[in-house]
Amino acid sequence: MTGFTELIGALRIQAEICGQMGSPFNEGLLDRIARDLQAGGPSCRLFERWETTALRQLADDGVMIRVANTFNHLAMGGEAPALSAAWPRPGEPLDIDGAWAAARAAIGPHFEMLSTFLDHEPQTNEVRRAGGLLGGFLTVAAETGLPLRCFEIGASAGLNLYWDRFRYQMGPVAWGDPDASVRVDADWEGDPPPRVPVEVIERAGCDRRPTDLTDPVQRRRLLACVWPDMLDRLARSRRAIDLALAEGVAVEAADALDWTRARVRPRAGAATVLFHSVFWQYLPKATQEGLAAAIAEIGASATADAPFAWLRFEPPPTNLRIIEVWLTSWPGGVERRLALAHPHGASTIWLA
């Protein structure tokens, strides 16, 4: 028996979550990695940096997702042909045992590449989360009657900066250009949000370590964070990448607190929206407190002709398996919980 007690338990929890969220492949893969760690297999060397890490820190650092994604990253290239051949493919049944055997065998020959991937926190940039945010943007547009200025913190590659260029079909909710290349299809419960046209006149984003989509290596890293048996998510992400590149996406490398203080201010004639998705939980408590204070200060400067809104798609601290969509609007600082959502945006329950 090796160490890794906390990591083994965390991987089994994450395996269960992946199964519940529709990824039997990741469920099986993580379970096999946990068993390999318990047996003292080659996974121990690859993940030794987390041998004694506490469960809370493992969750804060997104370690369980890194562990699964690292083999996906290797499988997406041609460096390990046996692994690539065993990985999920359209129209073929899953072979989790075969995939894990190939992954386990690849640890030694590709240790450096796998280890380097593990250094970077997850950057999923899930496109379908825009469906959960949509109701918030539409609410701001309907209530202010103004064009939007959209600022995203923790923007990753900036895919969701172009949320208004997507086509949404979520139950009774249809919005956006029917011919858009990026389609967000999801379930919807509850009343539809306001149905209004939206004009985005300014958009910008920051990330501490943004993904440069012009770099094929970084594009591959981003796509490796999409669970490998969720082929529709992968196809949607590829289309969103093409759109962002065509639009000349540029995410600034900056600390979210510093960037918000420097870049985000209400402006007359437009509604300014600061937004983020599955980002807050990765921030140190001091940064969370600093950002909340800075956002409140920005809100205090808002006026009727220069309104400001804070829109977020985040899990509550005590339950990472559900997402809450919150909107705080200034002037006034009115806070509303608009919706509950699936972490990948597969469904939205509209509460507003």
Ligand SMILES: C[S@@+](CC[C@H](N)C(=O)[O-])C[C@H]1O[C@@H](n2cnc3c(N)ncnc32)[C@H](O)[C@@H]1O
Second form
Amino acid sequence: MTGFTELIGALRIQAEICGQMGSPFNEGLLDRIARDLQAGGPSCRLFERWETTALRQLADDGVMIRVANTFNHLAMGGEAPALSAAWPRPGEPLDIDGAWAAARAAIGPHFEMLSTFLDHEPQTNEVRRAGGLLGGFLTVAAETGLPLRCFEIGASAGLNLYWDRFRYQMGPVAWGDPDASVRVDADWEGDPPPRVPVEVIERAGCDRRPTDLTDPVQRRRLLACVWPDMLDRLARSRRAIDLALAEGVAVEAADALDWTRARVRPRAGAATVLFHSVFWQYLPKATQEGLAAAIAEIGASATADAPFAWLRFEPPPTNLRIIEVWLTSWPGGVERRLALAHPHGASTIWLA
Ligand SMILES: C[S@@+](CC[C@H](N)C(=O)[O-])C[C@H]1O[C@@H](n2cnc3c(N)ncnc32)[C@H](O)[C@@H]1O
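Switching conditions: you have the form predicted on its own, so give me the form predicted together with this ligand.
Below: every chain and molecule of the assembly, starting with the one above.
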């Protein structure tokens, strides 16, 4: 018996979540890693730093996702050809046992690379979340009749700053340039949101640790966070990276609270939208409170000619497995729950 009791339990929970969210590969991989830890296999040395870490801390630090992603990261390059060959490929059936055997064998020869990857918290940027946010942007545009200024906090690589350049096909919702390179296909339940053209006249984002897409090392890290058998997500992310690189808008390295205070204020002739997705839960309570107060202050300065909206795609604090899309609009501070959504944006239930 090893001392990894909490990590083993956490990996099993995460395996179940991955299965429910459409990644049988990660479900199987994490389950095999848990068994290897239980049996005292080579995973023990690789994940030694978390031998006695409590479940809550493991979850807060995104450890289970790091554990899965480190093998994906290695498989994505040319360093471990046997691992790369065993990894999921388009059109081929999954061989989870074969992939785990190759991953387990890679721990010794590639220990340093696997271990270095584990040092960093996961840094994702999920493009399909834009599908859950779309209805909020359209609602603001329809209600104000103004062009939008979009400010994203916790923007990661900034891929969703280009949400208006994607093509959306979600049940009855068809929006955006039909020839767009980035396509967001997702399920939709309920009425469609308002269908209006939108002009984005300004966009900016911040992240405390932005991914610099011009750096191939950081690009690889970002893509390693896409679960390996979700090949459509991977292809969409690659196309969104190409779009972001072509547009060249950089995400500023800053804390969301400081940046919001310094950069976001309403401006006449446009609707200013502050938005975020799967970000709030990572803030310490004091920052959440500070940000909520800063947003209310910005809202209080909004006028009919210079409206302000706060749009968010976030799980409620008590259930991280679903997403609620909320919109608060100023002047007036009217708060509405617009939709429920899948955490990766695979489906939206429109409530508004
Ligand atoms: C799970 S990722 C989500 C990224 C992106 N919003 C998406 O939906 O794909 C959470 C992001 O929040 C960022 N973050 C966490 N705390 C932050 C803070 N205080 N200020 C700015 N960014 C922060 C992290 O660096 C990370 O990029």
